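Presented as structure tokens, the chain that follows is alone, the form predicted alone.
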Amino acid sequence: MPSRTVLPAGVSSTSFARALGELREVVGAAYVLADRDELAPYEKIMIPAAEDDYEPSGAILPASVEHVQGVLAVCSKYKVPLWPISTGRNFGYGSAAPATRGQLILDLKRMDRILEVDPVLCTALVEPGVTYQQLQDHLKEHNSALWLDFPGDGPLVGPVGNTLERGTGSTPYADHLAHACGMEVVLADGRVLRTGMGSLPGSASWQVFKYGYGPYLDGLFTQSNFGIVTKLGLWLMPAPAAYRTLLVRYWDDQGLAAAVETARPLRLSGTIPNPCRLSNATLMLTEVMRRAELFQGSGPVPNDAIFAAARQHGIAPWNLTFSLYGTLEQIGPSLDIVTRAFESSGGEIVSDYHDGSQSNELNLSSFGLLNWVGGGGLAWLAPVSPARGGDAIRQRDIARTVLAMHGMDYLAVPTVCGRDLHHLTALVFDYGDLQARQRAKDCLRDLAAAFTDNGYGLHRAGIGLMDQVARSYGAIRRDVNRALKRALDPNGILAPGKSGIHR
């Protein structure tokens, strides 16, 4: 087999081989993966780069805590650079792949065990290796009336990895960050922390109360280089008595605005419990036909030939989705009040709508996407407005001139959180067309900046944006960032250029 010639940065290849001989025996020769065909499914990066530019210089997995510690200190000893993942399926963001070439993969699949379920206070602990799928299969096989709440590609990914890139999903659950509670942390002298009440010995309270005492430490684990989470507390939501999902439809391109003015309120009351999602007509034709079957020509695909289209299949200019819960007596009147709400507005209403992500359903229908173009190239990008027609509007236009210099259409989930709006932004191509992925490459770090400059900020950025998003946030934020890394993780082994963090 050929030999992985990746090194990381600063380390020479006869010290990167004494490493991996004293990983091998930490973890177990089986679990050191160097060779260029065992690193092929930590390579597939999706997002619109030379996957070259992001290569592993080789894969670790550990089983425990221990293992973990294990591999720290060697790597701390020689100076080798260590991503952390734990299910690796970051899709749309780079997936398996290190922020910088020749970083060390730690893949924590294999520590894949459900510690607890308590069926009472509806809250569970795992390790980062358990995907929603599995701990799904766990709760049915026990006849737990809880629900998950699941991101898109719910089967495929797990809870640990999608809360601490502060992940969403679509029940009232669906801030996932929001529902965790605990977590333990391997930092990188080896040390383990239990956030929250698990930092007292023998607590009976760390998966109910997330604060413990002093500073509140969860948050800084998300999104950064500062430690290795190897358990999180989750909250699960008693399933309902039942539940009602409605779709609305606005018939008008500006109805957008007349959307969200609608929603805004009622999620802030309460009366709608869950996000609610709006999608544009281009996303839904994703799920019934090819780009192809609709335009040859260059550049994007008309909006009128997108609206007729979509009409031809009953998909309006936006579609808004949204789910009421609880008993029948509860559904009736929050019924009433969105119904009169949004006809008011000019919506039209499907009162019985299927929407499996909104009722405990998984499934993969957010794939169907990757159809439209064809070739696997997916960027995803996550704008943050205030939840207001005008500023909903504003992206829309933003995004729509910017991917249409680029010859790409606008994919797009406005989704009314309460009071953000989160203008979820599909870039889907051709990976293996270098122009097509060029031109993507291009659109994705235009349209950054072109949010950014309109004080639209990312909330999550992939592996390719993740220093220019550091800095649209100012140097203030990124001296504290560094400060923290270089007291935390001295000699800058943890993911270096997560987040755009670095020693």
The other form holds:
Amino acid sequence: MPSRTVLPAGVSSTSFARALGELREVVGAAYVLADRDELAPYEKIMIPAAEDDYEPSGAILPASVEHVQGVLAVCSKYKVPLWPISTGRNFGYGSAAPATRGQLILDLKRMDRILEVDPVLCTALVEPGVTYQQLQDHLKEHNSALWLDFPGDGPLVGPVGNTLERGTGSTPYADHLAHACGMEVVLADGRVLRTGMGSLPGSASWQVFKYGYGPYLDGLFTQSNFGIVTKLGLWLMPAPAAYRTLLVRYWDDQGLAAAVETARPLRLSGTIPNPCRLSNATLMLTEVMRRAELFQGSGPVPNDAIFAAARQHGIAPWNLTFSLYGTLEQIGPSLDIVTRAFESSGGEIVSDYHDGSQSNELNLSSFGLLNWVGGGGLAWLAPVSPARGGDAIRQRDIARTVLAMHGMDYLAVPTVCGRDLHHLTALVFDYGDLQARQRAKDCLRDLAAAFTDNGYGLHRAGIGLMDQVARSYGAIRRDVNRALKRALDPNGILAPGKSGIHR
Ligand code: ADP
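To complete the pair, please output the form predicted in complex with ligand ADP; the form predicted alone was given just before.
Below: every chain and molecule of the assembly, starting with the one above.
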């Protein structure tokens, strides 16, 4: 037995050693990791929590669906819980670590085949280990005229993990689950389910029609612990002839409301086809300076100081970006419409703005904000509201008040997705500074509670917040989740605690 083994809850060291032995026979000894040194990459988290509380008992790396089935058989026999990850990044939400201590990481990164790309129907079928970078390289090698849509941490993460967490990107295909079509799922008992048209023997339409016949099941396997997804169909965007990104600056802090009120109808009419992101001044400042260069006091940097420093860099209190796509003939009239609308709402248009993240350019744009304080701590919070100016202002004020109580800055990208606005908020802190980490932890809890108490539920949560967020959705929702869990995973082998779902 390796030293300082973290055992799964309720499993004896003898049983665990036996389970590891049998797992070695399934996937090969080299692919069962149980040494603390080997497990280090799975333990590093950025969220405000102690790594010890989320330590895995080991990691296992299958190479095929048959391996996954074999692993499930062993883990069911010994009641060892498995935490599946695809590319295992999940930055700001818990990285690769499980929701509770002692789970065995099921790392699917060796299953990294791009099984199909159809250039005519603009679809792909991929395995969980495929990264966006890998898929992008594949498309380039084949001179493909297809675009991928990336989340902010693009190249490192992958479409399967991101879609299963209902992540988003920045192009017209930003809603990743909306642009996924067909899953292959290994159930806890080892049976393999193909969703949608995929259940039909010899199906010709798995990646082109989502619903198949009967209940639409795909949603059940996102943000859940009901199965292990081993293949996912994707819809890819035909590369547009051209695109043009616009920046609209609102020089007044209350301009947030006008920006949202103007963006919503343009989104709903389809004039603007991608999400409208509203970066606040502090978030934009992280790209050009560090917090300490601006302010050394305690508490959050005062707004006046933020706005003054931002102005020097051409950054407004609110900075809205979106893009127009199509032929130049299509873009021209839309440009006139949006320019008129935003200018008459008090916005200042910067029309030759470049922001690769709204095209198919891979970048790591979302990591710049880590430089603000240094030390690598990051947690994202994603409360949802209706896309109305008044709600956006209310969320801003809730965030500022709670953050200030904990001495933290307001870094936010409220995004008008459609009828919904996601007030994406980042907490950055020095992970190694225990006091700062504790402050961030308390702040995260209080901020989530404050949004929820005002009717703004969170749509995604990191491992430290899953129970709290699940509770906020009430007892009936919890009971239904539990009933599904018992039906699909009666032994509770899969990812206990994921999204607050326990047996
Ligand atoms: P990414 O690296 O793209 O950020 P991850 O691989 O870390 O995404 O996955 C994010 C979360 O989604 C994981 O923590 C896990 O809860 C869930 N998940 C990932 N892959 C699978 C899968 N293949 N089957 C079931 N759940 C998964």
